[in-house]
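Next up is one chain by itself, shown in structure tokens, the form predicted on its own.
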Amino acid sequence: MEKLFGKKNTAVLISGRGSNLKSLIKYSKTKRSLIRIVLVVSNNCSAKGLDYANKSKINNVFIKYSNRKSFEDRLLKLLKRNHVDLICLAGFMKILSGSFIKKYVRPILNIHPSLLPKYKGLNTHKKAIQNKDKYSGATVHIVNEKLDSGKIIIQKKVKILKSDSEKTLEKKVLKIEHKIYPKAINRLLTSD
């Protein structure tokens, strides 16, 4: 990736209440940051996230997912529109497809509330308990064709205590994705 020079326009997809979008936010408006967020998108018109873009006077779109291919060839209008150079994902819950990741030939992240490659999908919380795993954690990855397997930045564990349920864990793998969020960003951003 070439060196940086100047802030890159940072597209957000989200689903739901927006933690990571209000991070990001809150992160974009340091010194050290390397991005501009200049888009959010959900494909859920009642996202949290959408109130946090609004407050922070940023571009925020709803786009109707009522099938793939639609929603997809509306995103990609936004993101050439707005000249986006990185498309972070913060509880996206939808796949992009193989041929959205084709035509956008810049960087896609991710961040998946697991320790990759254990756990990919949903339900990471539960299935670490279950297992009686004795840590968790949190990992920002490129995105590639394959769910949950693109080149692992960063990663970051979290102990799982006896005491856990799925929402204490829940909530502690929360607390350090909006940690590592923008250290993967700026890893990415700041590599050759």
Ligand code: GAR
Contents of the next structure:
Amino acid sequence: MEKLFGKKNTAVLISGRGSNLKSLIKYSKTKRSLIRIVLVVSNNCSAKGLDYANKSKINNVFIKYSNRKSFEDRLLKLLKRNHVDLICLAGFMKILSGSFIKKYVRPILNIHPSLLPKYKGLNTHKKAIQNKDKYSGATVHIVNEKLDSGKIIIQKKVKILKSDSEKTLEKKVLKIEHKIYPKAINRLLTSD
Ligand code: GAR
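I would like to compare: after the form predicted on its own, may I see the structure of the form predicted in complex with this ligand?
First the chain shown before, then all remaining chains and molecules of the complex.
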């Protein structure tokens, strides 16, 4: 990545609730922020996260996911038009193709609700509880062509209590997600 001169134009991709988007917007408005969110994209027109973008007057676009190629073609055009330097996937529940990742030669980050490489994909909290794990957590990693497998930038653990349900564990993990995503961005953008 080129050396850091000013804030990086960032696009955030979402599919739903958008609590990580909300935390990234909050971070982007702080002094320590190294990003400017210039674009929010959702594949779901009723994603609650779009309200956060609207409230902060951030350009936001719904792209219908009829198929991967049409979605990614439209996305690439938007990224170029908005001079996007960094993409943050924040609860974006679609998989970007290898060809998209090759075409878009800038970092793409993802946040995942488990201690990767454990529990790639869906239902991470359910799996952690079923397997009686002592810890779960969240991971921010670089996106590559394999699902939830790129280089890990930051990871943080939470203890799973006997009394935890999927719901309470999700809540605890989400809380740390909101803390580590901004940290991971700062770490990525200040490393060589
Ligand atoms: C978050 O827990 C995020 O880690 C997860 O979806 C949730 C989105 O919440 N992402 C994935 O599972 C991606 N594989 P949010 O919309 O409130 O940020």
